[in-house]
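Read the single chain below, which is given as structure tokens and is the form predicted on its own.
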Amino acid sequence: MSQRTERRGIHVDQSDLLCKKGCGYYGNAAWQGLCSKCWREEYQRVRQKQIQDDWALAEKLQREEEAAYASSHGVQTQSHAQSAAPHPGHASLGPFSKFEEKKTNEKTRKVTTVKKFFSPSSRTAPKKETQEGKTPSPSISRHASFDTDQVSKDFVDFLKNLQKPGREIHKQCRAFIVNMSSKKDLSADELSECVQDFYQSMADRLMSHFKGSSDSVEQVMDQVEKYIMTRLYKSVFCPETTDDEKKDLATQNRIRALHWVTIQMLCVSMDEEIPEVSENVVKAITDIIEMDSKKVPRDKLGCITRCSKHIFSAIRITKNEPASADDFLPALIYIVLKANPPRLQSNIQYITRFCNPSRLMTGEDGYYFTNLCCAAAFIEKLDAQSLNLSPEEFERYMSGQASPRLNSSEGDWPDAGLAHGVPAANPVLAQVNRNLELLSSLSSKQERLMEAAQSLQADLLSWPETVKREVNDILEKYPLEILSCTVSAIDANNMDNDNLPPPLTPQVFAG
């Protein structure tokens, strides 16, 4: 690569992908660079501090109100007591006891109000009361699709192998789904907190049951996640209480506006002229788009992992050597720009909120997902400096007033993007030009083939007449003559017939 290409390459230090707390797990931009474990601890700490501050504020307001109440009614109560009762020792006892009773009632009411305000379950209390007379199964299960029913059946079949623990797991999962179906007014963070708490509680119980066998626990937790999130998908994916849909539209519009970004601008080490590379690129685009059709966070992560592996394969084939992490992120950004995946932000948030946290903290799934979050963040902040362009050029490209033209001396692949000797605006237009050339060549071949077919048809039609004419010419030139001949019989009287064989001559043998 040239010096200019190296200078405008995208590079992310691998340490930037890790948790900012230094725990060694992968971080996430949605969690302010923290891993799921540190984020939950930080979230609970901030939430507890907020509750304490609100309690302190409520108590302060309560004290001020009590002081104001006492100052405004204390003098009047005392004068009224002195004029109404003959004994000064018992005069203030009744009004003072009523004041204490009223103060206690107001304090109890305010404390109850504060508790209800900061309690997540208080918002759904009226709904729980109205659902006491209904069936225990949630409304989601009544309208479950075929896929949901199949997942439920598979989950039950899987738990049969666990016998008694399996029945307990199924009972807890169903109770959790019933509980979650009644919490439709909770925010997305609160829903995520409920699901993550259930994951943690279930994992702890399974760990004690399997006596520390992490593989068995992970296998069961995968099935639990699949069952729960399939049933809750419609109510927790892109909820109305969030701005996920707004972010999806903004990201899609942003990617559409960046359609002019070329593979050379991102310094991607992939040559789409190679058939194997082009095939891997198509598979990567298909996988990242397919992510939106999955309901389970683990399945969505699987799509991201397969997409990333196809990208690594394309880079390896192009460079004839193993791909590095510095090559991967620019290629992933390029794939996202070409695919423009539907509801990208909603899918990222869904995985972040409801995936088993162990998958996001370690392993290849966590690594690839962290890179996807980095790619989405880079696309949102992409500017002229990121692509080594001047601000004027960037604005012209963004507004559609101009389109970048590739210089063969700058690109890694001189033949890429050339059609009819003119450099194309981007690899997509170059491919279109090549397809047009191919169609033109096929059209010419088809015309020649049609001409040959018509000529053959004319020859076949004229062939019988030609054969007939040639036969007639031969018959005229060599007419058929039939000569008469007489055949003599053997016993005829004509002894001069030469056609008879010579007579037999007896031979004498000497004794």
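If you superpose the two forms and keep the largest set of C-alpha atoms that fall within 1.5 Å, you have the rigid core. Residue numbers count along the first chain shown, from 1. No experiment lies behind these values; they were computed from the predicted model shown. Compared with the form predicted together with its partner chain:
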Given for the second form:
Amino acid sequence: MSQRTERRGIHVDQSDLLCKKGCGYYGNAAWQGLCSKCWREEYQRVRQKQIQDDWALAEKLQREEEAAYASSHGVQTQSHAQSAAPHPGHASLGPFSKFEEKKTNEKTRKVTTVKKFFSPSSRTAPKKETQEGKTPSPSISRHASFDTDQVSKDFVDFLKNLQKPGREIHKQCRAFIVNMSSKKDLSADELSECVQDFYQSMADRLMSHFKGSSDSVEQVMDQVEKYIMTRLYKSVFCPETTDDEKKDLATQNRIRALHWVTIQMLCVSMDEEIPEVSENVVKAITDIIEMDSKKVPRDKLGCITRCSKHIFSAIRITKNEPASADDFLPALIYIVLKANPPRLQSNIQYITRFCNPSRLMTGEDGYYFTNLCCAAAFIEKLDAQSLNLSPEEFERYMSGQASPRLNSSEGDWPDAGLAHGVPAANPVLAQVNRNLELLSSLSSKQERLMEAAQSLQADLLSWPETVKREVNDILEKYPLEILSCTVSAIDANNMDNDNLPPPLTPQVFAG
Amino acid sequence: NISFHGGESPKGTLRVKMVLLGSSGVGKSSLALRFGKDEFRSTTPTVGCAYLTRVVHLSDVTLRFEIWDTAGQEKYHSVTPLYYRGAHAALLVYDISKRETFIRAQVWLKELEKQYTPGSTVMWLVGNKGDLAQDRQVSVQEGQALANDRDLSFTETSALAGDQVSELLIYKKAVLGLIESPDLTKETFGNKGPKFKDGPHIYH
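Return the structure block for the form predicted together with its partner chain; the form predicted on its own was the one displayed.
What follows is the whole complex; the chain from before opens it.
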């Protein structure tokens, strides 16, 4: 009884806290009363056993299955079953090869889901994949729908300014989107046709409403395009009815295979050694990659235009004169090769199909888009001649047997090491060297700082000592003398009070 | 006598897409720069001179020239058709001191003629660097003969001398040619231009 009350209290016996295995360390309830070390061992043992059991079960099932297969397929396959059965050592091959098969299955599935990988929007993905963490997290999909809502809201706000025709436009756009959602089986070209027809009829109506002021029409049409394409994006970007995705993968692999192409081979007049130029190159690459994240064709065009502007700046800084098309196209090709923009073909097709055609044929955006199409086409057909190489050289580089970078800088490769400040032919190597220099200068700075800190510490430690010593010195030099102090009392009878007037004496009045 | 949407607006702006074709080094970009220079300002435009615009005001219409420069290197020849699709005017530029550029211009001319029915696009043959007369390899007569043969307009111009007169001449002619061109009026905003029937890969 008394023991129980003790247990109910907070008092715990020391032995209860220790590892159940008795190793002397403390245990933990989460590890079933074992200490961390013993728990790990125990866990491993159980796991191993589980794996073995599973394996044994798999083998057993496999054997049963084979037996059943053999018996159901009569005499012809019996020899097969027999040849498998007498070699128990090979039995493990069964499940393993199955496992291999599963692996390849998974691989092919991965390839087909590359699209989903890149897709910023949420597609209805199989549940299994969500668990594997391959699809964008739910927060992203929420974000996407939030974007769509925002676009709708902006659209409505914009149309409010137009009053009655605004309401009409909104009604038509919504009807069109509903109409399009029922046409999912159409081919990409037919979808494009529908959207273009809608643009056309809308523009015609607006033309008559605004009495031919093309600026206002353009403004409204931009908003209409933004609203419609944000809504339709999911179903019409890289649709399954086309081979856009296959082309994307082909282009991506092609660009990867061309990783060895240097800026010199393309005769690009950009000198990446100049920091300002390399900054612009990086920005251009970022912009062209960003294109894939936009939904509205015009926004995608905007990314291409920004990218192009950065290229122009880079060339201008290098050459000190405005860039012409002769400089620009090779530079853009170089940027595309370096960036390997995701889903390049899909994006080009999407813009071509769903952007207002007048934007592609004319205007600045159209010009840069045309250049991007040229760059993509050129990369597709690029051969030895277009890089001023012999066909043999081209083949060797393509197959990976040789690397132009290694060849060109072979002479100074060993010299480009750490100790020398000589700029290497390879810009990457030069960058590495610069970084190493920076690191070594930083480490020497760090050492100096540490030294200073240590001396400061030493100073601080010795300071009380010095102060103490000084105090002692002074104390020794001026020993403390306690002078005997004469206590003076006013009423005492001393000799010095002669000058004082005589004390008052009480006067007695006769009364 | 050109009709716009609605027909009666005098304020309409026509977009004119003008493509510059020519081997690299014939002075396409300097030609473009002089074209692109605004009539009232003489500052050099932005960072690049690959895409330039120039607005020309006429009595009843405003023309907005968009000048598309193309990469002239021979290796980009196969992708050039992408540039001149939907163009209203094309300038074929060659260097009078380099015969091979004149031959290339003829190659482009053949390509262009494959794409357009005569008369729908205004085409110009421009012999550039007129001041290098002592190194001349292509005579004025040769250029003129080719132009006559193919029904083109022909001009010789010089980047160094800044021969404005000949450019203005080109402008005037271009504008007059365009006004006569029936295709142009269909190319304003919202109307369907030539469709990209098979995507951008038309050069296979």
